[in-house]
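The chain below stands alone, shown as structure tokens; this is the form predicted alone.
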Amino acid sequence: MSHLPAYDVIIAGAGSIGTPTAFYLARAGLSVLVLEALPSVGQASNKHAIGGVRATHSDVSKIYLCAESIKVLSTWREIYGDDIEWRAGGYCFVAYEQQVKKTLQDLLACQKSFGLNIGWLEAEGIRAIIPDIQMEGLLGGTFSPEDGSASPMKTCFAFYRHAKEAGAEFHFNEPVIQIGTGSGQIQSVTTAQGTYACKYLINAAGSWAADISNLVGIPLPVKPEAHEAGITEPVQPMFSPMIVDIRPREGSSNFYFYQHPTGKIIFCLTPNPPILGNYCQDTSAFLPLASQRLIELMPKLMNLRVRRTWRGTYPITPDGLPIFGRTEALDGYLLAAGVCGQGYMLGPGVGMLLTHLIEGRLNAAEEECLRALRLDRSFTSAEKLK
């Protein structure tokens, strides 16, 4: 293998997972080659993120790494100057049911204990931060105020940039077509234009992750699932939270929208049943449901014009937690997968926790995030913030 390009690390995928860990890892001294499919960064499941970031999670896992991120994302302007457009309006969870209060509230202790800034509000304190909220039927909610939201396609192409600037390399419109093994070792990595050498393969493909995964022999429980999203036209500041609504309506298992700082208004809901597969053609289904929901929450958005709708995909796993870390059949074979349409707020924490395995410095809550969301483990728990 010698006479390959050699590398210490290939990507595949250079969106909200394999930009920031190409960053991390060539911030730390390691070769990086990026391999992505498509013309340029962020052009799959990034760009059709609608920018939420929180680390008001179910999963313990998931609660520390999002926090990581935040305090990535919350200083990066700060820290390297690029207007990733972050902004902490935080995350309010509404109960209009029990069993939604009761979810909601017995949640709290293991938020709090990962030192979460969140707490439970009556519905007048709901009000307060949301004036607009529909208030009949309101139990109350939880709100976050340290959660927010930025672009993921500005924060892609900055991780991008500085990755480029530490050393990474990114080679577009150039997809995996072959991986080379021996002795229980990842060796290389072929494409239409060439083959590399390397020691580790990341596999931070998103919807495409199983893909990558069945050239090695070694299946992913990795499917994509459809999800849409809309647009309105912009409006004057009424509420800076994004809300979250899990209760299940017909045709929809939970709905949540913010207003960016533009004055639109930014809405998604997942699909009930689920859409399986890469299609991604808006529908003339969407509208309706997300209109009619979005509607039930704030009444007084009404009349307010749609500007645009469009669709994406969600790698799902049966547990609706993400896949990361080593696998047992594959010496060097690492995944970053199965992230259920929260790459975008995982990523920088992501980046950093295969940085530190690579380079065999985790500390104690990297080792249990890895040892949690494991392959090998039985995909029996349920998160249930999704």
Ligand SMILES: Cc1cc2nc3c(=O)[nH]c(=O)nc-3n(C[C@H](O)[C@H](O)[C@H](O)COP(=O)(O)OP(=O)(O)OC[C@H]3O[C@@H](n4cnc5c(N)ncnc54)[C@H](O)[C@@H]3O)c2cc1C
Second form
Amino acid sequence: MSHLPAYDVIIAGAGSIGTPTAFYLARAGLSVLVLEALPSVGQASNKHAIGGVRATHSDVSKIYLCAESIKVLSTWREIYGDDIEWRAGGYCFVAYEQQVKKTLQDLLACQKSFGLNIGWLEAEGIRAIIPDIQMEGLLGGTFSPEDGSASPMKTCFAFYRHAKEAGAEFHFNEPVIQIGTGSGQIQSVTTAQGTYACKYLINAAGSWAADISNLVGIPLPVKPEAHEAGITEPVQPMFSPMIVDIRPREGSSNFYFYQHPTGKIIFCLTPNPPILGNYCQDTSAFLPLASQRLIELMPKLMNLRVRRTWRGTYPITPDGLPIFGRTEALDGYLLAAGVCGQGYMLGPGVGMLLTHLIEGRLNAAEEECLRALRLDRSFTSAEKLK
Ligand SMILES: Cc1cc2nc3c(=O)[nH]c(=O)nc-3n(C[C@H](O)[C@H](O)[C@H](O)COP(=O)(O)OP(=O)(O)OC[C@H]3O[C@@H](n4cnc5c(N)ncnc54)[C@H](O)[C@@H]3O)c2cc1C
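Could you please show the structure of the form predicted together with the named molecule, as a counterpart to the form predicted alone just displayed?
Starting with the chain above, the whole complex follows.
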């Protein structure tokens, strides 16, 4: 096997997490190689995301990291020139059940303590921003106007282009197949092309992160879970926010949808019971379930035609929280894995976090994120707004 050039950092995976991370590391002056199994950037889960971006979570680390991401995504066009379709349409979690109302209201104090712009609206207030929402049984909901959406593919390509300009190298069709270690630290990464020496390896392999980690004997509790989505024909503008319904229904748990600036409605459903595995062929069972939920929340959409459906995976963890940072057992091996259903919105925030970790200039909030999201936690808590 030939010995190839050495890098400060090798990243496994050029998806929602690996690509922005490459950008921030290269800009910090580090030599970076991204190894990607597929032929181009963002072709696995990144491509399947519907583009929702919010800081309004139930976990403080995710609140911090996604707030950092929003600063980047909302100003990207102004600073770097690429149109990534950012729109601050807001997020609206609707409550049709007392239990959902309580969950959402209980979270507000914590969300507000982080300076998030979020508040409770009674049913009439919700109708004022979403005129066609189902009013029957509506108890109100939260609204956070600074959350929004953007294009995951355009974002990934923008980070890719600017990462390359900053000096990062990307090798496609080149999966990581072996990892060299010695004296308790990362030494090298091997692909079919040869062996590259490195000081750090970042595991950003999404739904395949556990496979990479098995190569160094560090089990990772990350599994792929299938989620399906769809897009309709375009119609006149009706509403701006992402509408999220966290009520469980027959065959599904969460359901969320928004209207893209082009007029198309994009929607996503969490199957219940969960479907585990990396198989990405969409099912005929999905559309009847999803359209029923869509019409239940907005009856006016009844006759809308669906143009396309697809299936992708969330890289899930037992507690619904990601796994970021160092591992005790192996120096230089960094995790950027298990981002569940929020990998697109976490991407820029995580890229900055890991760059600051490697540079040794973490701020107090970042230290706290790494403490809370470390691999050797108990995984017993549960994210309330997965
Ligand atoms: C239907 C649906 C809707 C979603 N909507 C949203 C949303 O609105 N907002 C949001 O934030 N998130 C959303 N998500 C979740 C989001 O897509 C994921 O959390 C995110 O894309 C995961 O990012 P990642 O970088 O970890 O994985 P990926 O983007 O999948 O990147 C991992 C990369 O690693 C590569 N890889 C694997 N093995 C190897 C190897 N051995 N060597 C080298 N490379 C390797 C893969 O080919 C892949 O390109 C959605 C997901 C789905 C399925």
